[in-house]
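First comes one chain, alone, set out as structure tokens in the form predicted on its own.
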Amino acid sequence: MTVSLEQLRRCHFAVDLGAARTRVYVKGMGLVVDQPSVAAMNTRTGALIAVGELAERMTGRTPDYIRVVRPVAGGTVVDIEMAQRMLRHLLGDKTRRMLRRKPRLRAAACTPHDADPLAQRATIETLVGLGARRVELVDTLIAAAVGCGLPVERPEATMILVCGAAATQVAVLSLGSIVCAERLPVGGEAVDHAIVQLLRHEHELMLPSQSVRPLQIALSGNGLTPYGPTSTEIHGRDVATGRARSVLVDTAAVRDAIQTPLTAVLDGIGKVLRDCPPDLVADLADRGIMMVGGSALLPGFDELLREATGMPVHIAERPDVCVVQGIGAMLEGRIEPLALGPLAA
């Protein structure tokens, strides 16, 4: 499926429906949901009870007749009547009834590279039950390379790197298109398992799922290089007695356990790489990677691509949203109708 940028523009609102966070651009507003993608409901009557910050706070800390649910999983909608319930309680009544006023609503949405129809469908449906009259579909991976300003539509290469909460992204951008890409079922929640795993076999302690992101950036120090701190203490809940507990863990050991899933990362640019043209690789020595995506900001990951691949990596401005900023700089027409060839998705 190819949608065009004269079509992105009669759009009126896009949405970047991530395992992690949703995010909602309404033209001319800008981004007005960025909120987890989450939902805690009242499994009795069926009442939507919280979604966002609040329902993600909810985690692990609820009775048993409130269950909290994440209808979005790996970048695709897994539960379209939740991820329809979610959208509408954040988007708000007087957003809703903005766009309700809108003859013909057009909506946007990301997916991820290569989505299935059945992935892709799910999408649709989502924001048709919504009020959609039609739905366009963008590829992530372009929305991105727009967002963070990458000069995409020159006939050189542009690299890309779109780390996700369930899945990492990697491709080869040249005019407008993608050249060569790849999508790894490993990204942020892969990362935070392992050092949830580590602590439980090494130092059986369960760690509460809310403290793993701050307990990386504690870990990490300077990054996740030799250079951090040495240890630090984590508390948490002993396997045995269930008592609270407290540990010195290792950087070290953390370094070695979350080393499975970023070398499949480094693996999938490889590929990328064996893949790619070789004029499109030598461009790709000074240009280097560009990191976009919330775990792009795991500390010390940019310096494990630099000594892995040997080019420069950088990280986006602001990485977590460059995905909606991409798709509301098309919708908002701040793109050039000849600077990108077909969108597919």
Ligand SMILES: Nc1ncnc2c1ncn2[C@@H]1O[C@H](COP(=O)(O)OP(=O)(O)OP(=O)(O)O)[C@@H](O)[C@H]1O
The other form holds:
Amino acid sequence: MTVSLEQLRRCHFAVDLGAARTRVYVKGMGLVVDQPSVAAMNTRTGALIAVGELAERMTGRTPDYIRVVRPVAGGTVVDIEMAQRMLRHLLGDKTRRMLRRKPRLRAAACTPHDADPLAQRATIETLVGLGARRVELVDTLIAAAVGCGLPVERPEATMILVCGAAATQVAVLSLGSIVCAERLPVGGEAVDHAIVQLLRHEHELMLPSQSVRPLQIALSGNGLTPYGPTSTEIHGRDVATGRARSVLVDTAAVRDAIQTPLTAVLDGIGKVLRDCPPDLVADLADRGIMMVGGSALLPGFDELLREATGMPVHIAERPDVCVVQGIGAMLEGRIEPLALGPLAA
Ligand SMILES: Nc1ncnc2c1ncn2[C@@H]1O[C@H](COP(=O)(O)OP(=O)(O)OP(=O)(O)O)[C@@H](O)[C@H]1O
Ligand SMILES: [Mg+2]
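Moving on from the form predicted on its own, kindly provide the form predicted in complex with the named molecule as a structure.
To see the whole picture, the full complex is given below, headed by that same chain.
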């Protein structure tokens, strides 16, 4: 996937359609949308009832005739029509009217590192449905590296870890291009799911995955190492009686439960390091790993990586919006043409 910076500079807006959140950057305006990738529809009339935060709050709380849907899954648009409707609503009338006035509307979108042609097509079609006459695709890893200000143009290796909801992508970049990369199908959703399963099996308590955050916060302070608060109270529904109940959950048990997805990420990093030329690995030992994506905020994740790899680990300043800000910077022409070797025309 190579796209010229010149083409990107001509784009009017950029979209990052994530499994958890949808973000839109409009040239000259900045980040205008940062909302959950969720839509709620009336199954009787087919009408859209809510999108974004509001629709997410409806999850699990709707009557039969309202369905809450997620048009993006695993980093891919799985329901093109719904994704278009969701984006139209999220953009709002004013921004849409402004974009419609452009004579030849051009859009940019980021796609996961190893997105297959079908997934790329789905992203393009979603934006064409929004009126884009031309759509440029950018590798998420490149956008993320630009967004967090990594010096990708230099002949020194940098490692980036994009911790999303559905997937974690890891890459070594040098001279503006990807030297080696892996995409692992585990992310924030897998971590939440592991905690939900723990509560179900150990405490016979059911609760939605959006409610496990207090248990993750308990991992903070001393991270995934065993010194944080020893237990946290959490409310849910008893599996057998259906009644509301609260339990005290052991922090150590939560730490153990999320080991499986986190180990998969560590294995992925190991593989990228093994595939990487030795000279670049030496650079990485100095420069370390830059973490971006919403799941980079998982308390103690950085500490775990530091311990497992022995390398310095940094979390980007606003890890959640790095990717979209990266494409935004390319749209605004804030990147020197020389900065991205193969990406430049
Ligand atoms: N403070 C936090 N602590 C732990 N996890 C967090 C925090 N904030 C966000 N997350 C997790 O980050 C994920 C969302 O990250 P992000 O917005 O990068 O995902 P996405 O871009 O929608 O997903 P993908 O790129 O995989 O399609 C969610 O799974 C969410 O649970
Ligand atoms: Mg993402």
